[in-house]
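Next up: just one chain, as structure tokens, the form predicted on its own.
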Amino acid sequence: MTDVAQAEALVFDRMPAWPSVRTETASSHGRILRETVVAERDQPPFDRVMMDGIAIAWRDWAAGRRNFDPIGTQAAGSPELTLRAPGQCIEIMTGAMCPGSADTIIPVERLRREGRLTLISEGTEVERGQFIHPRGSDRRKGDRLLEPGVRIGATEVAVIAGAGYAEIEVAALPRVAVISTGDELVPAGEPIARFQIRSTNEFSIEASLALAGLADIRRERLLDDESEILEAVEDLHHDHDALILSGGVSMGQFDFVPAVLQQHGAQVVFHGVAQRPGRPLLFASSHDGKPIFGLPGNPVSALVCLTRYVIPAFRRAAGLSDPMIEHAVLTEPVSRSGKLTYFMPVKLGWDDQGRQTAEPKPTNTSGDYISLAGTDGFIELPKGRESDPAGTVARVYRW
């Protein structure tokens, strides 16, 4: 049986890199950046005024001048005006270029008018260069602003647009088929017999991948029929970049997925991981290198395996930088078998020392998906221990 760390490494080693596509900057939010963004020009591109008021030459202030003759008004987005003689000022607006020959801004709150002249109020303290954002003080033309591997959010969109990119290169969203198998599964809205259950896995899998912005999903539901599953795998493999199956991966009479994948010509990389829940997890690589994940059918197991292996693998395939590793401190002791790595659902919080805490929220069984509501994810407790006392530090995986 494969160890957890080894299973992760085997998945990562066989994941392809998704291709890149170009998209409009306006619709790039949530995507994974695939090119370096460089500064189009100095930022700010000119000496930028930071306050409404007047622009003066510092030498006039230093010479004792306290009243100035306005010779014009310069708004943001208008061409640069220039002081032409001592004692002049230019009325200026926030965001405008600093006028030529001016090097100091006096804010409007410190000014008053007296006839034609603008007077600076008594007691005003003035420093040379105040309220001017110097050209190039943030970045210089050609500076690297964003590197590949970041998820594009609000701040990144602003940087990309500000650098003049109307389009940007991002990771393509892979087409992923999510297949739930089982005669007992019935979708919501359809009549259900007392011996059947509602189908949930395909919806939680789709939600996880969609919320992570990692895939374009197609959902399928199949009966426990070997020929039907094989036909679907053949068809869906042709039109998709990855397959995620749920159910049919254990060792029961109707667990056809391992045999189907062999008939399909896929290489089963591993089948069975030393963990709880989710021990029957299967990972395969198709004849042309497409990843195929076989998740257990029990909902808790399926979601744990998806979060622990599939989501990280898809992040890597998209070129997304590795996330910060998150840890938490157990609030209560946990007893378990030491033979398997244990994934314990938890509710996260904080203690009075500012440490992140993990309150154990065990499910009744791996089919008890209802108990996952209100949890934040799970912690990973390594094999080799029969118990983990309160205060144990464990790695966190959020749903």
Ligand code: AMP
Contents of the next structure:
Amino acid sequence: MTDVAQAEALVFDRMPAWPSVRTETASSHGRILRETVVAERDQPPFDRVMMDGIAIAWRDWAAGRRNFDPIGTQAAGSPELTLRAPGQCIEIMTGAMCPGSADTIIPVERLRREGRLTLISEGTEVERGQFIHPRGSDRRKGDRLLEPGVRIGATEVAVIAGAGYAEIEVAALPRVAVISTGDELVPAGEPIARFQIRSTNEFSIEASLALAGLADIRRERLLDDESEILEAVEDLHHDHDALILSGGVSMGQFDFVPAVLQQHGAQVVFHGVAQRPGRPLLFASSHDGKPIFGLPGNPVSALVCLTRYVIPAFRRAAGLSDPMIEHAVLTEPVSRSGKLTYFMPVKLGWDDQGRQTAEPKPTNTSGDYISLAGTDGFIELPKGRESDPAGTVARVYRW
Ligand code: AMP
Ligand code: MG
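Instead of the form predicted on its own shown above, give the structure for the form predicted in complex with this ligand, please.
Next comes the full complex, and the chain you just saw is listed first.
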């Protein structure tokens, strides 16, 4: 049986890279940047005034002058005025260009009016160059501001817009079909018989991928019918970049997914991983290289496998540079068999040393999806150990 690290490597090796598309900067948040963003101009692009007040020449102040003759008013968004003689000042607003021959700003709170002159209040301290944000002091024109692979959030979109990009290259959102299989499945909103169950996996899978901003999802539900599943897989394969099936990958008489994928001409890369939950996990690659995941139907297994393999694979395909590696310290011992890697649902917190902690929240079998609500994710406990004492540091995967 494939082990967890091998399974991850096999999936990563066969994941395509999604193409890039141009999108409007205004709607680029949540997408993954695919180009280098370069400074359009020096930043700030001119000596920028940081306070409302007056602009003076510092040498006037140094020579002992405390009253100034205002010769004009300068707002943000207009070209600079210039001081022409000693003792002059210009009334100035935040965001304006620093006037020519001026080098120091006195804030309005420190000023008094006396006739047509402006006086600097007694006790004011003045430093040369104060309240001026010098041209190019943040970045220079042509500097690289953002590199490909970052997710565009509030801070990144400001940089992109500020560098003058109305459009930007981002990773295309893959179209993904999420297919729940099972004769027993009934969606919420439809009448249900006592021998049927509510279908949950297609909803949790969609929520996970959509909240991570990693896919555009179409949900499907199918019966355990070999030819129906084959027909749907062939159809959906055409206009989707990846397929995620849930259910029907185990050894039961109605588990048709592995056989269907063979008939579809896909190469089954692995089927079965030394892990709990999620042992029946299957991964295949279609004849034209599209990834196909066969997740076990048990809701806890489906979500664990999605989070452990599918989400990281989609992050790579999108070109995200952050590998999202996170650890936590176990708060309680866990005992288990050493033959398999264990994924233990946890509630995350912090100890008084500032370390992240993981409190085990075992579910009541891998069918118990209700207990997962309120957990943050799971930790990975590698095979080969019979127990993991409190204090063990483990890798964390968040839902
Ligand atoms: P299977 O992997 O098809 O053998 O299913 C294993 C268990 O998961 C069975 O108890 C199924 O009823 C349950 N199951 C399968 N698919 C779903 C689904 N979409 N939503 C909720 N439970 C499911
Ligand atoms: Mg089934």
